[in-house]
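First, one chain by itself in structure tokens, the form predicted alone.
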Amino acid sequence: MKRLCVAGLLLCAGSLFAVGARAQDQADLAKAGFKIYDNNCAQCHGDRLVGSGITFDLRRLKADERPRFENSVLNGKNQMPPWRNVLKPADLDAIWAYIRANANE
């Protein structure tokens, strides 16, 4: 019985470590996303995602709207030019992590 409890505790501790590591990975990705956003997006969408009200407020994007985000970024939309040949898939991942870390939800 004691072995089972110890094994269960170790399993729980390992799971918590994995969750913490994923959270840290997301935080690091969001930090990288801030730099990419600041260099490529802030001039229209505002510093730290706070725009002037003329462009779409990216903080309003919901977690399930990643396809919408990618489509708009890659193909352009209205006044936004396409960024397909400028941003890499890893850049989009980082920007998305930054947006999600600062979403209004």
Second form
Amino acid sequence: MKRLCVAGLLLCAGSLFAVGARAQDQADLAKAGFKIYDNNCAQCHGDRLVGSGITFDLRRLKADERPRFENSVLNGKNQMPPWRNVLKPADLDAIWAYIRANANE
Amino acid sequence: MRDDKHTGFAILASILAAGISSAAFAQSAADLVNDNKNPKNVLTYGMGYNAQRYSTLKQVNRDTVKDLVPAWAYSMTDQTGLEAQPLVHDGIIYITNHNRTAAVDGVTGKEIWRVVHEYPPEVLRVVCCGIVNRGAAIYNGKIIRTTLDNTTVALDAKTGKEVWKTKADVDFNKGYSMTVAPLVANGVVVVGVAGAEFGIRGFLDGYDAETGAKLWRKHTIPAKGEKGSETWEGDSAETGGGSTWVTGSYDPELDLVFWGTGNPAPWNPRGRRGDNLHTNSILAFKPKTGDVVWASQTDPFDPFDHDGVNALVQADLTINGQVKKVVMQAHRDGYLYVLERATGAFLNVNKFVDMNWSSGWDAKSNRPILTEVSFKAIAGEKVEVWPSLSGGTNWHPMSYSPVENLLYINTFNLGMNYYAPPPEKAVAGQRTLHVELTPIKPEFQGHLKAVDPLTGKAKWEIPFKVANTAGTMNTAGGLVFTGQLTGEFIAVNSSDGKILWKFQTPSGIISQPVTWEKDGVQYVTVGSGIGGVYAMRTAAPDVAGVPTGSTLWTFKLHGK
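Taking the form predicted alone as the starting point, write out the structure of the form predicted in complex with its partner chain.
The complete assembly is shown below, putting the previous chain first.
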């Protein structure tokens, strides 16, 4: 029993650590995403994602809409310019993290 | 003097040419010169080469304006902002947005023709300030406009058929785009460029109005080794900004075009020490050659994006008992500059909004006197700055009443927290601001002010919770017309600031109203269609819920 407990604790501590690290990674990623967003997207989508409703509100994107996000950003849509070959996959990860950190749901 | 004669001759020549070739559809050089004296038409950006946006029409006046009703509305079939100033020739209206040019019967509202312009969608990556166009020029039966991809196109005014097309030889991937309404002066189409947020090197181009052939290019910023390049640190001039995105004005007697240049790039000043010539300057140049006769800088080494492209309005003002031919600019930096047109001398500089970055104008050195706020900002300390980067006013043009001797300006009341960290290297085509900003928004974010051109003081002002970003226009009927971001089109008593009339258009107004006449009836025309960077960015979320969709509205008195 004792052994199990210890093993469990270790397991537990280990996974806690992993979760903590992941949260920190996500926060760093979102911070990087803010910078990319502020430079390239805010002029149309609003300061800190808060727009006036003239352009699509990115906070509406749901957790499972990453493919939609990626498709629209890479290929563009009407007056949304395409960013293929300009933004790198890591940039998209960062913007997505930033949007998700501020999403409506 | 020689130049004056030369102009007179050129104008005479074009009158003769027009008389022979295209009498029915002449908007010759002479017609354009007389635009402000012929209130029936609106043939120039600014409603006259002097850009006063003043009309002598007075059927619609302080007494009758209560009977002003819509005659028709025309759909632009589009969701982007409608910023353009319409042109009117013989009752036909010409209107542009980012990808359409249309001719509309001004009496009935029926479309005559419409052209859709294609541009590569990638260019929108370097469009800083809204997916817009600011209007067209008209000359000898041609409607001439720019598109975002740095192309200038001339269309047959009767049919919309393309007559010529000229692409400026710059790469939009390096940050260049065009939204400007061209100015046709002395037979030359002058266009400017946007992109000082993306590290461009600004310029003006001159094209032959008949053929589109490029006649000249003038950079606003010197190349390496050229005179003035010593006012830039290292290679910073190469990406130094100095855009030219708002149409200037023209004095046919002097044969001089006046044009404002924009902010230095990047906004962060710490890697471009020096005066940064000729950013934030007023240039006076000969339209035939682009030769700059004088250049007067208002904001050397600007850290705040006080992008000096604002409208340049000409008037004859009495200063110390002497009548002076002046050009006036209500600048983003908060000062109202009055310069002599012939020499570029600063005659009068007064603030027209509250500011803290400067404490006055030093008439000896012809420079703004900087305060601690400016010195700290440049040194990389966090500061609160008034007015903000949005300016004491923004690009939307003011108007001048020669009767009231007042300027009607939609002003901003906005500040910002500002911090310029250690600078990064600017890269052309990449948005390179390198500053950290947060806006400060009081309850009332703007005013419509009637400003005395020689004191900067307001005779009257109307506060607005959301600042207006539309142009103003005024008439001999004693009215000022302008629009609100929430869609109200308003007429104001030009002498006391009372709102006399209001009409709710379907979207926000960010355009430039005009008035004109056909068969004895006065019409007033304005675009409705929210957009532009202010509405999308700074005014959000205060204008959340204002419907998009752009329409052109025309009004006349009931029963006319």
